[in-house]
Structures are given as structure tokens and as C-alpha cells.
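The data below hold one chain only, encoded as C-alpha cells and taken in the form predicted alone.
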Amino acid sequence: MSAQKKRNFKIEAFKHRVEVDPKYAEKTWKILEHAIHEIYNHNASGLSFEELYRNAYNMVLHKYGEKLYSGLVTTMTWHLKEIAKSIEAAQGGLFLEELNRKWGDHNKALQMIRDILMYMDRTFVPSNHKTPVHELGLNLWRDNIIHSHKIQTRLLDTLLDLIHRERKGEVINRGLMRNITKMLMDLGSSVYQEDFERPFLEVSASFYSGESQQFIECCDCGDYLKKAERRLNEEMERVSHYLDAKSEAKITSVVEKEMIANHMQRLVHMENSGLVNMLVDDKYEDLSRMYNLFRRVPEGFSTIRDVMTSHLRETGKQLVIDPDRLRDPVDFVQRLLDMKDKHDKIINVAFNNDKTFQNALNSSFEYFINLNNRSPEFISLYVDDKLRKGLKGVTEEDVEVVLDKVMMLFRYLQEKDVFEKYYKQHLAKRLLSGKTVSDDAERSMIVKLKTECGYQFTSKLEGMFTDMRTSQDTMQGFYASQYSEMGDGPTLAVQVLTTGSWPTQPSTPCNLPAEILSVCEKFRAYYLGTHTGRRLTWQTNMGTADIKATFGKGQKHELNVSTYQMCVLMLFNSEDCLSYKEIEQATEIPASDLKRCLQSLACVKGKNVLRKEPMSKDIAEDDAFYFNDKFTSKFIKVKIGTVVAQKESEPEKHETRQRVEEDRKPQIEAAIVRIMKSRRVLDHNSIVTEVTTQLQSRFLPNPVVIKKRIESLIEREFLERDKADRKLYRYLA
């Protein structure tokens, strides 16, 4: 099928001129004007909107758009002035209702008028830069109603009065309020803000300023915060019901400033009810409320944090320097843990686990724990108490909880190496006396220390456990080889301790009884025969013994004693009475140890297997000792002078401190050499700073000691001073 030929269409002009009635515009406008009057008078049902639309369309088409537009402005203005009179005449509470009703009528009328004049709205208005019909209607309403002198002030006063009455507890018509404020918003954000919001915020500030002053004079801190919180919630609820959503931030800011920010200091320091009292009395609800309110205002967080930090530091300081508290190390550490638990719970429950407060808590604990230089020793004693007896019958999970809490305190210590020294001593006593609750708990603690401080920190502690295991194997081998020769003589259990791993002190070996000495010599021969190049030194001050004793009337007991006590008691197998001098000469036990040993054997009620004359608590050099034939005990096994961890005496403490200082010297020197090796040239202050940074995980080095170590390294030609600048040091390769 062939395609049809395209035909071109052409629209031609009329052949004759179209004549327009000269009075056409006037007549047509009269029809439209009458329609507008009818619409405002609620008689729109009889109008033909199609006809009215055509008339408006024709007027614009015939270039009478200006007449139509200006006529519309005049007519609407006239009606709005009449409406204004009606609104002004409304009395009392009817004022807002009349305004709301007339606003509704005006909107309906405006909708109909816009439909009639739609063609003008779409063509004439844009091309002539006029205001669209709907917007024009709103502007005329604003100018003739809202900005009418008699209505403007009355409207604002009425709205503010209703809000004031609602704040005082009265019930108001919120639906009507919502309609009026929405009308103001529809008229433009500037109308809402200038005619209502700004005065509303000013009046609110004045209201809350007065109310907060009244509240703070008659309420305690907790009650005041409840009232402030309630007012804040009321204002947010008010916004959601009948104000612009953008007003929420502004009105809440007013309440926060007047009720919280202006009274922060007075609230936190309020006598008998302020922040410190809340912390002491665990008032989680009040603390949470304070946290949530204060976080809304500038400096709110820092105010709470500073007061809490000050309280923590003062409380902690009183705890760690109180002489009465220092008498019991276990109680001292338990109080620290209880204090930490208490404030951890407050931060978690009331302060939303906020990092700001966690950091404040940590810095406070670090501050006051290090005020007492015995804190490392006391924390080690606490662990010793728990691992020795305090955790018996406790589940593994609970053991972990206790150890984790101890590690938390350990992290605050600046002198971690001092803790290590004491921990090593206490661990040694637990392992050698077999008094540890469980090996698992001991290993768990060492793993935690290793994780915190690295392998170097715990290598010697792990070496102690290795020695204990190796010693068991050694003893099995010894008895297997000596099986035929042992007979009924004393049995020996030896722990072979590596010198570098254990906190052994050089001690003068005492004279062991002949029966024991022969077994010891057999062991020495066996050990040195199986291990070449080693040397054994008996640490008699660290041993224990079980001996069987028969008292009067054939009463038999098994006594658990120290090696020193055994040496003393064995002398009484051949003698009934021995003087102090004779015992000292026979055993060669150091005087201080011998006196303590004799005290525990003769002066402790219920454990006095020896009798001393004259009877007194102290041991004198002219005392005489007798075997106590009348000793009785309801127990078959009697422990005498059990080794327990206790606080050091002053000389021991001084000695431990000296050992720590000596151990620190090579660590400081190693750090200086490491730094200088990489930097080559460095000034004195920079070296001190970098050495402190490197070593602070173990201890805080003293700048004076660092200076002495630098001098020592210069003497040994590891470093040299710069010839031009004496404060500069150079590394010598």
C-alpha cells in the first residue's frame, strides 16, 4: 500500500473585523464582582462557575487583565475590612473563635475565587509579575486583619494569656490554639515569628526566671530537677500540640537557660542534697535526671565532672592516707574496690556509661592510689589473701571477677615494678607452703599481668611455676634411685629453685639434725650427678617439716613447723632443758630468726610445745627452755608458726625499696641508649621526656635518677656532651 501524500494545514485570519462592545469590560467585571460578593456572603450555590470562568477568561483574552486584577484587590480588601470589624466586635473568649471561623470562611472563598480566575492566575499574573491569587488573599488577610491595630495586640495578648493559664494548670482549647498558630504560619514564617514567637519567648524567659528563683528557694536539688524536667517536657508537648516544630529548640533553650544554666553551681553544691550527697547516697534517679538536664546546657557536663572529680579525689585521699585504714592491707584494697564498684555503677546506671565520667573516675583513682607508696604492696597482699584462702569454694567465674577488679587497680599504679617485687615474694611463699587456692587462679592472674605488661614482666613468675613442676619430677627420680637405701629414715621433699626467678635472700645455713643432713647429702649427690655444672645452696629459712612428737601420758601429735623450728625441737630429743645460748650455739640460726622461732614454740597459747622460764612474751638471752610435757591439743595435727604474708617492717621495706631502685637503673640506662641510638643527638629535657614515656608502663622514673644514669653512661663512653652546647648529648657508636 502506497503512502498517502501529506497535506499542509493553514489557519487563516478572519476575513472581517471582530467588533467588541466598548462597555464589555465593565459589564463583565460587574458580573465577576457580584460573584465575589456572593461567595463572601455564603451564597455561592446559585453561581455558574463555568460561566464565571469564561467571563474571566475573556477579560484576560481581551487585554483587561489589569482591570480584573485591581478590581479583585479592591473587592477583597473591602470584604476583609468588614470581617475585621466583626472580629473586633467579638467579646472575651469569642474573639479567637470568631477569628478562626472568619479565617476558615476566607480560605474557602479564596479557593473559589482562585478557581474562577485560574486563567488569569496562569497567564496574566506571571507575565506581569503580579502576586498569585491565593498568596494575594493571604497577604490581604495579614494586612487587613492580623496587622489591624485593634486585632494585632489583642491577638498576641490572648494567645500569651492562654499559654500562661495552661502553665498554671488550667485546661485550654488546644485545637483552637493550633488553628490560630497554623494561620500565622500559613501567612509566612516572618508573621509567626514576629507577631507571636519572639514575644512568646521573651514572656517565657521572664516566667521561668521568676519560677526558677521561687523553686530554688524552697526545694532541695532532687525536687528542683524534677520540676525543671517536668517544665521542659510540658514545653515540648506544647510545641507538638499547637506550635511550629521549629519553636521547640527555641523554647527548650529558654527553659534550659533560665531553670538549669543560671542555677547550675548552686544546684550541684546545694547543702544536704547537691551532687556530692547524691553520689554518697546512690541516688541513681536524681543523678540520671541531673545528667540528662545538664547535658543540654553549655558547661553542664564539665560542671558535674569537676564536682565529681573533686569529691572522688578528696574521698580517695582520705582513704589512702588514713593511718587506721593502713593497718589492714586487705581491708584497704577492698575499700578501694568497693569505691570503684560504687562509682562504676553510678556512671553505668545514671550517666549512660559516658566516657567523660569514666575518664574522670580513672584519673581520680590514679591520683589518690599513688599518693600512698605502699599501694603496690597492699594490692599484692590482697591478691595473696584471696589466692591463699579468700577464694575457697568460689566458682571460676567469680574468681575471674575478683582478679579483673584487682587488675583494674593495678593499671592505676605508677610503680608496677614495685608490685612485681612484692607479688613475687608472696607467690613464692604460697607455692612453697602449698597454700594456694588453685593453680588455675594463679595462672589466670599471671596471664592477666602478662597481657597488661608483656612477657618480660611475668617471665620470672612463670619460671617459678616451671621450677615447682620440675622439682616434682626430680623427687620422683631421686626416690626411684634411692628406693632400696631409704629404709625408715626421714623423707625429704626438695624444691629446686632457679636463683634468678625466686626472691631468695642469702641466708646463713643452720646446723641441720644429723638424720636430716644425711638425706640432704644423698639428694645433693643425686642431683649433681644428674645435672652437671650446677651448685645447690640450702635455703633453710624457707623450708617446712612435719615431725611426730610424744607428750605426757603417751599423747601423740604431728607438728607442722618451719625448718628452723624443727632444728630447735630435735635438740630436745636428748635434753630436757636448754638455755637460749645453748640453742643458738647448737643450731647457728640467726638471732632475729631464732627469737621469732622460739616465740612461736613457747609463747603462743595452744601451740606452746616448749616451756620458757621466766615466762614472758619476749625472748631474752638468759631464758631457759623445757620440753612441755603437759602440752595438749584436741587436734592430732598441730600447725605452729605458719608462714603468712604480712606487712613488711620498716627495715624490710627500706631494703625492698633499695632493691627496686637498683633494678630500675639498668632499665633506665637501656632506655637512654635505645633513644640515643636512634636519635644520635638530643638535648637533656627531650631525653628525660622520652625515657619517661618509654618506662611509664612499669614505673615513673625520677628525672634526678635519669640525670645520674646519663652521667654514668658518659663515664663509660656510651654518650658524650656536645662541646659547643653542654645540654646536648651525642651517641658514641
Contents of the next structure:
Amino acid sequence: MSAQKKRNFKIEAFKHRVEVDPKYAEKTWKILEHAIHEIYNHNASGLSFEELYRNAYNMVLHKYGEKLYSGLVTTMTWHLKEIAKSIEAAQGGLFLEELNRKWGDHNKALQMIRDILMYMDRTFVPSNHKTPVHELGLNLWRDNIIHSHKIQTRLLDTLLDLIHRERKGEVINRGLMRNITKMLMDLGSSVYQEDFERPFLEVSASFYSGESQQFIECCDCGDYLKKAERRLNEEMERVSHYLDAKSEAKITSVVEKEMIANHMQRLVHMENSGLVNMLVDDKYEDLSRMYNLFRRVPEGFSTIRDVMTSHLRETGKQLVIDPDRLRDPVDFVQRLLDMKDKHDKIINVAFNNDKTFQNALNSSFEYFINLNNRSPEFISLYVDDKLRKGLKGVTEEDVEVVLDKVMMLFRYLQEKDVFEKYYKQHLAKRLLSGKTVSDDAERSMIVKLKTECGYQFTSKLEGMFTDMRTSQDTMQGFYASQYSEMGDGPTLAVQVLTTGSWPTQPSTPCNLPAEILSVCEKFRAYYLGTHTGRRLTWQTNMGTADIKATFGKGQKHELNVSTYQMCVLMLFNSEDCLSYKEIEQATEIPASDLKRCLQSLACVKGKNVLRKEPMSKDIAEDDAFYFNDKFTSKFIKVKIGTVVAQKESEPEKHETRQRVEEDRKPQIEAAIVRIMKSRRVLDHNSIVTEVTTQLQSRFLPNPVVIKKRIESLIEREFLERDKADRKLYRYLA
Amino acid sequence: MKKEDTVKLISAEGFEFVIDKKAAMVSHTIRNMLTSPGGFAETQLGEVTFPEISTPILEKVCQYFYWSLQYARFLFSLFPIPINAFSLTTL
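Switch from the form predicted alone to the form predicted in complex with its partner chain and give that structure.
Shown next: the complete complex, the earlier chain at its head.
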């Protein structure tokens, strides 16, 4: 068997009828060309899609793709040139409409042509690296219509003119505008940007630069901002209606630059209506507008902030150094608080509670409050006033609000220890005279100070409260034990104060009247009997007394006086007339205190239970005093007080200051030792910085003082200078 | 069935196949014919003449349309297109 050759199964290529007709291509093309003409003439209804498709298919199949493609280009170009002519011929306002209509036609025709030439698009175009039909149509439109020199400038001018007219308030056909800009976008983003957007932005810039110039000449700041805001909104609206969304950022940045950034300084500083005036007049709306507009431009915030800060510092400075204001500390602090409230509200309402603005506000306050070294005293006086009388009949919440506000001012203080000094003094007076309105409020204040500055800061203040409580118990115990022995004698109320916790001045006790003295001695015996190893001294300069007095016509009054005054008045039980010298000798009250107490007894109208000769405002050494039996008063109870809670006089202030400085020394030394203990070796400047940071919460130590303290520590051999480097200090354990 | 939902495909020999438009549109070319804007004759009349496609082939094509409409989104292997001797000759 001869090997039979095995035939492989083979599928033969599909054989088309070979077109022999040499004119075939020409004829087919004619049909297609005719069809394209008909399509452009809106006559497509008679055409058979199948036939056209088949013809195009066959042409490509028979390698006439090139002819088909170039034929398409030529035919389309010819049509577009015709269209260009008709668009150019359109008059005035019809120009855009004609362009829009023709664009619609072209798009539709292009769609149809693409459909019938689909086969070419799929096979011939990619393999020969041609442009696909649809894109080709757009490119040809761009080159023949949009870039035809008669249309290009006219189109741009028309568009810009329309936008200009709209800016001037006319109503334009936004739908048409939208279609045209859409066309430009369809032709590619570069066409939109080059042929429209760039010139549009340029024209807008010059328009707004002119307009802003005009506005700024004739409007005040508030109006200008309103206008700027409106323009900005208009432009955003314009973009959303008929421009590319990507243009929004660009056009708004143009408006921002021309209308805001370029005039920012001038706006902010505008006379009678600028930022400062807005702040002064609480123009929340304008301020908020300014904030929102300036937010858009670089440096905008810092401009507002800088102006606000300098304004705050300026007004604050005027407030704290104004000698008129210094006369009334309570009013002074109230003004500070009002100022803070006002600006807090502005920041809250108009500036979106911006942190950076709050910081600016805080730093300004810190700056000017510390310009006046009496601020700590005044703030304490303010609290004193509030706790004495200002908070009477006020709810607990309101008390908290007031105290919180005070704490806020307190936070700004650099010399917190000075505040503590004064607060202690004022608190002592309040507690001893029993003038405090509410114990809760006092305590709440202490708690606030504690959270702010730590235990150390308030431990003495708390000690004062404890003393008050223990004294009450002691007094109860005293009266319970002595009940039987107590006759008609005066009632004594002793407050036993721990030395150190209270701001006591060393003072020699005055001579108490015999009646009082005996009770005092009893108490001393009782107290020392229950507490061994203690020492009691009488602080007669701090006490008060209630005494009953009968005057000329038999009317009785209850006089509320200080211990000193009581001693003086008791002398008049036996004498009707005493000279200054006699009083001084009998009581041994220090001269300055005596003068003051006599002044309030004899020279205050309505409370002059003594008569002085000669009659004058001041007390002289050779004055004589008489019991004034003509004294009358509407009230049964008469309070004769040396005026309390006065701000300090100059020498007192000086003295307090010295005490504060004195108290700072051990604190600075302690800080230095703490630091050196952990660091062992450190140079001078680092010590100064570290000490400053450690003590910042209480006060700002002076570098010169720190240096002195270091020297003192070296003397006492806590530290030594490094032998090699004199700037280094070593800790000696 | 409404006339708008069907389309008539006519073969070279003049056989007319009336099929669902949905099925015919399986072919992208026919879809273009029927949806291209501007109203070609095909769109207006609802019929397409194929002077170069013989009746058996057009019939098979129609069958394919329906098959495709129903199964094309599933795996081929599950629902094989029925190929027989005739099918091959049509190729």
C-alpha cells in the first residue's frame, strides 16, 4: 500500500469577486461623495445606509482606503469653507447664532459620516495612523471655522463683549453662550484655553482693576467689600452657567487679586470705615465679609490680624496708662473685661472663631496688661469689690462667669506672684471683717487659681480659710467653757491666724481698754491651755468692734468701728476733751494709723462722733478732740470705717514691691538649685533661660536678679565656677 | 408585536426575515444603520437589504442574533452554538 498522502483540512480564504472594473474606485467614491453632500444638505433620507456602508467597506477592502480618506478630507473641507462663508456673512448679533446652528449641523453630519465610514475608522485609520473621522471633523472645523482669521477675532470679541455687557447689568443669551463655550471645549481644552480663556482672563483683569480703582475712590470700606463680594459671586455664577468648571479657580483668582489683594492695605486702613472703625463699631457683617474675602488671598489674614493687633495694643495701652482710669481700679478692670468681651464676640461672630485671631487677641492683652505694673493689684481689687458687694443677689452661674473672666485676665499677667500678694491682703481683709458675700464664691476663686497655678500658689490662701474655721470652733469652745464666768463684759471674737499664711505686718499692739484686756487675757489662758507650745500676739490693727453709745439727747447708736477707733472712743468714756498727744500716749497707736482713725471719727460728715478743734480736714499734733454730743444720724447702726479696699498709696506700693522682690529670691534660688542638681554643669545663659521657663507661670524673673542669686549660691558653696571655662557653673553636692 | 420593535432583513435572493430590533442590534453595523441620526432609508422604512448576503447565511445570522441575545453573557461552553454540516458550508 503506497502511503496515501494525508490531506490537511484547510479553510480557503474567502474569495471576493475581484473587481475588474478599473473605474470601480472612482465610481464608488462618487456615490459616497454624493452621499456626503446630501448629508450636509439635510437630504439623507433617501440614502441607503447599507449601500453606503458596503461601498465604504469594499473600498477599504480593495486598498482604496487612502483615496476614501483623502476624499473625505477634501469634501469636508470644501463644505466647511462654505459654512465659514455663511457664518462670516451673518450680521451682528446673528453671528453667534449662525455659528451655533452650523456647529449643530456639522456635528450631526459628522456623526452620520462616521457611522457609514465605520469600517474605515476601525481598520484603515489605526493601521495607517490617521486621525479618526470624528476627531478629523473637529480638527477641520477648528482649522476652517474657528481659526479662519475673519471668524477667530470676531468670535472672541463677541464673546468678550457679551460678558462685558452682562457685567454691566444687561441680560444676555446664556444658553447660546453655553453652547459656544461648549463647542470650544469640545474642540479640545487647548482651543478653549488659547482662543477664549486666556484673553477672557486678561480682559477681566483689566476690567476689575479699573472697576476696583473706581470703587475705592468713591466707596467706603464696607461698601467696597460688598461690591467685591457680589462680583465674586457673579463670576462664580457665570462659570457655573456657561464656562468650563476649571475656569472658576482662574477667574476668581483674577477677581481676588484685582479687587482684594491689590487694595488690601488701603481697604484695611481706610479712614472712617476701615478695619479699625469696624472693630470699634462692632460691624459684624462687614467684618465677617472682610474675613471671608481676605481669606481668599495670600497675606489676607495676616493683614487683618496685624491691624487688629496693633489697634488692640494701641487702645489697650491707652487704657492702662491713662491716669484717669487708674483712679478707679474696679472701673479699670471692668473696662478691660468689656474690651475682651467685645473682641471675643467679634472673633466669634465675624471671624469664624479663628484660632490665630484668638491668639492675636490674647497676645495683645498680655502685652498691654503688663505695661502697667499695677495691673495685678487692680485685678485683685476688682475681685475684692465683686466678692464684697458686687455679687450680692447674683446667681451662682453669674458669679462663675465673672470669676472666669477675671481668671482670663489673670492668665495674661506676668507677675502672678504680685497678684497673689495683693489677693492675700484683700482676702485677709475680707475674711477678718466678715465682708465676704459668699463663701462659695471665695472658694470657687481659690479653686480656679489652684487649677491655674498649682497647689503651691494657693496653699496659703487655703490656710487662711482653715484658720477662719478653726477660730470659729475655738470661740465656741471658749464661750462654752467660760460661760459661767462671763458677766456683762464685752463679747470677744478672736481669729487665730497662722503666721506665714496671713499677710500680717509686725505691729506693736496698742493699749487696749481694761475691759477688753481682761477678756483677752482669759482667752489667752484658754487657748494656750488647749494648745501648748504656741505664742499669741494681738493684731490690733486688723480688728473691728461694735460699740453702743448714747448721745446728747439720749439717742442710742450702735457704732461699727475698727479696734483702734474703739480704743480712742473708749477714752471718751471718762473724759470729754482730749488732745492728740493725750490720745497717742494713752493708746500707743502708731501715728499714721491714729491720724487716719481720728480723721474718720471727726472729719467725715454724718459720722463725726468726735468734734475737733480747730475744725479742719487734717489732723495736726496739737488738735484737741471733744465728744460730739450733738451727733445725729437716721440710722441706729452707724458704720465708721476707714475706707477699705483702697488701692495702695505710693509708699505702700513701693513696700509691697520690695516684699515681692524679697519673696522672689528664694524661689529663684530654688529653681537654680533644682536645675543644677539635674544638669550638674551648665553655662550661664542656659541657666537664665531655664529659670525663666520654670518660673514663668508665676513671674518673669529679671536676668540681673538671677545673676545675683547665682553669685549668692556660689558664695554659699552650692555652685562653683568651672576652673577652665569661667562661663560654666558646677553643682556641688 | 409593534412594527417599531421589529426590523425586516432582506437577503440577496429577496427572502425577508422579520426579527426583533433588539436581536438585530446585536450587530453593531445594523445598530448604526438603525440609529444613525439624519434618517437614512433603513431607519425610515425599518428594513435593510443585503444584496451580498445569501438567504441561508442571513438565516443563520438571524439565528445567531437570537442565540447571542439570550446566551452571550453566559459561558460559551455551557450553551454551545449548534454547529452542523450546514453551518460549515455557510462558512
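Residue numbers count along the first chain shown, from 1. For clarity, every value in this text was computed on a predicted model and none was experimentally measured. Rigid core here is just the name for the largest C-alpha set that superposes within 1.5 Å across the two forms.
Annotation for I668: C-alpha shift under 2 angstroms between these two forms, rigid core superposed.
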